[in-house]
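A single chain comes next, written as structure tokens; it is the form predicted on its own.
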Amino acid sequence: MAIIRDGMAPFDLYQPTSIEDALSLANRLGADAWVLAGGLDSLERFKDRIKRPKAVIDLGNIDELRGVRREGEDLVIGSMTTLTEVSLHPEIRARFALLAEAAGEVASPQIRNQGTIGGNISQDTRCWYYRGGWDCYRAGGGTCYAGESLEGQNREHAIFGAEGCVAVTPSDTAPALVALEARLVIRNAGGRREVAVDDYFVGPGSDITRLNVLKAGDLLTEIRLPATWAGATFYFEKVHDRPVWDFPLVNIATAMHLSGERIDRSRFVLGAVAARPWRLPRVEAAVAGSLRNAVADSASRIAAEGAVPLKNNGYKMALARNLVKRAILGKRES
């Protein structure tokens, strides 16, 4: 399906000043409104014609959803705070390295002064039969072009938890917060609910529609980062294309409380491999009580298990063992 480039097509734009003001407008408008972080997935998609919203929300004006505080021992970022914020602040950068560094490897400078935490962890796929306007299941359509078709580009799509679309999340910050437990502040017309970060992610076979809990009239307000892995040892790699300004091919945020070189527990999780991020509970519990060097390569064996790939991304297999050895060893590849 050929895409329309002319132009957006024409909408209603509310620029409201509070939470309170833009969930009153989200619950007014319900289906018919994009709400807008930074804008920079929303606008292109726009501009495709993709999506041709009747309302847009847009939230840039609200001070209340930006910055960074403490309360208690939890870290809270405001979910309109700029990734370039996030990869720069300081208590972040001491206490949570592993967010600061996934945020610093999004994209570009200019599009991290833009791009907002909330908008990178709960950006839509960037399948390009999906983006295209193809009538494929994501799109209410009866195909996956890229996982049915025998002619279908699937390079970049999914080796885990595949049912029916093979689209992956394009995030890298959204495997970091897994990796340390976040928790999500949602609210609505309704009130104010408090998610973990594993359950806001939605996989193919739960809703095959999207990616992440947000429904219309829905506003992810903050992010909350307890103090369970503060000050852990941490691991993150991008694995992509260029050296800026792209999308991973394979992610892993990794989270580790040692003692010595003896890992007494861990969080693993990959990116851009599935529809959500993709946690390895098996490499967890492997290297469970061991020493970094004597069970690197044992667990790296067992990094893939599960996974189905497709025509043209095997490769992700071999990618997702040699990201958890490294993980474990906290060595890169010269």
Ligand SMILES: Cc1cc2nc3c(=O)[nH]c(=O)nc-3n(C[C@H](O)[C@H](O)[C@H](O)COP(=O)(O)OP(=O)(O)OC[C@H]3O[C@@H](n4cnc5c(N)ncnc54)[C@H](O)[C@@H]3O)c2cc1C
The other form holds:
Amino acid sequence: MAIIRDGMAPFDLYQPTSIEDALSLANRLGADAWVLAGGLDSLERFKDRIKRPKAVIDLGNIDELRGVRREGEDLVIGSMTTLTEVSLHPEIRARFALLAEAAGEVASPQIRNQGTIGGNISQDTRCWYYRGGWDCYRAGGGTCYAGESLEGQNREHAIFGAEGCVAVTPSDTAPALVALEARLVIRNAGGRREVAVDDYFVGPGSDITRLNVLKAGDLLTEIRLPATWAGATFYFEKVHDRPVWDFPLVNIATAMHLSGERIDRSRFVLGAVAARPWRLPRVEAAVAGSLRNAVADSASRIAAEGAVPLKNNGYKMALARNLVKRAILGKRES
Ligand SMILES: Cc1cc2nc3c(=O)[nH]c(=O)nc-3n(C[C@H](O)[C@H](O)[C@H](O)COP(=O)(O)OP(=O)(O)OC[C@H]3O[C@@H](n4cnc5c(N)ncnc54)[C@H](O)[C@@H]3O)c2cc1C
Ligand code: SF4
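What's the form predicted in complex with the ligand like, now that we've got the form predicted on its own?
The complete assembly is shown below, putting the previous chain first.
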């Protein structure tokens, strides 16, 4: 187990001022380099000495990674745009209020001023065994202390999609981006690729050591919001122990296209219930073509189908059902 020293091991710090320079550094340094955005997740791990990179590439001086712009119908958000900017940006609020609300629910104003949208969706899990330096599966070891040990504490852990590891994504903005069918631009020295947000996040069945597809040499440069869900009916709610400065126990992000009160199409996504944002396709199918009031009870009952609760987190199933019901009705209180 780690001894918390609150002092970082030394590393070489690189502060490029262009994407091209950052890509060339990332290519040259490979797995020795750590990409630094707002540093809120990264510096905690360095200070705990759980992560000891030889080199750090700080993206903070690359202006072209910041800001929000329109490209045709797409809204393009630079990966280094802060959560505060995302939550307050007029066009995000007007067309994609779901994302603005989710970003505005992260932690506290200070953290939103420093944390970036790229870092928020790429942050690592908060599982305390893993973050404390225990040699679990995710850290390359041979057990899962949260899920397999009889004494394991797993109140905040997964109810869906666990294979070996029962850790969850702690991001508030990731479920919103999945609901909005965002596309993410990843660049490396070899070129540029654009991935659907559903393919950005990784569950333990695909790779138990990471929560997203980024590999050494990769930079996440842009988040693109297509017009598909612009101006739809949105719902975001986060359940957490404390009103500020706290990660979600469960959150929900939904987008619905309505004709009057009838739901034509929808995306329902839960967060903090699996290693990746967890879509609910059965709920989406159940509500399609129905009136909100008429379908809320029956659709919410299937929200936790397939869930496998652990010793301490069965309450997440009830939360999932209630959040789905409230999202369908668009009301915080049912
Ligand atoms: C006390 C506290 C409370 C918090 N509460 C919440 C909460 O309630 N909800 C929530 O969603 N979050 C919460 N967070 C997380 C916080 O909001 C940050 O968004 C998050 O820690 C990472 O953002 P960052 O910009 O600081 O990224 P960093 O810490 O710098 O990076 C995070 C990870 O992403 C990688 N990365 C970042 N940007 C890129 C890029 N462009 N290309 C490639 N890799 C990249 C880094 O290498 C690193 O692995 C909390 C954090 C703290 C410290
Ligand atoms: S839940 Fe995952 S990260 Fe946590 S102890 Fe188990 S294997 Fe490690």
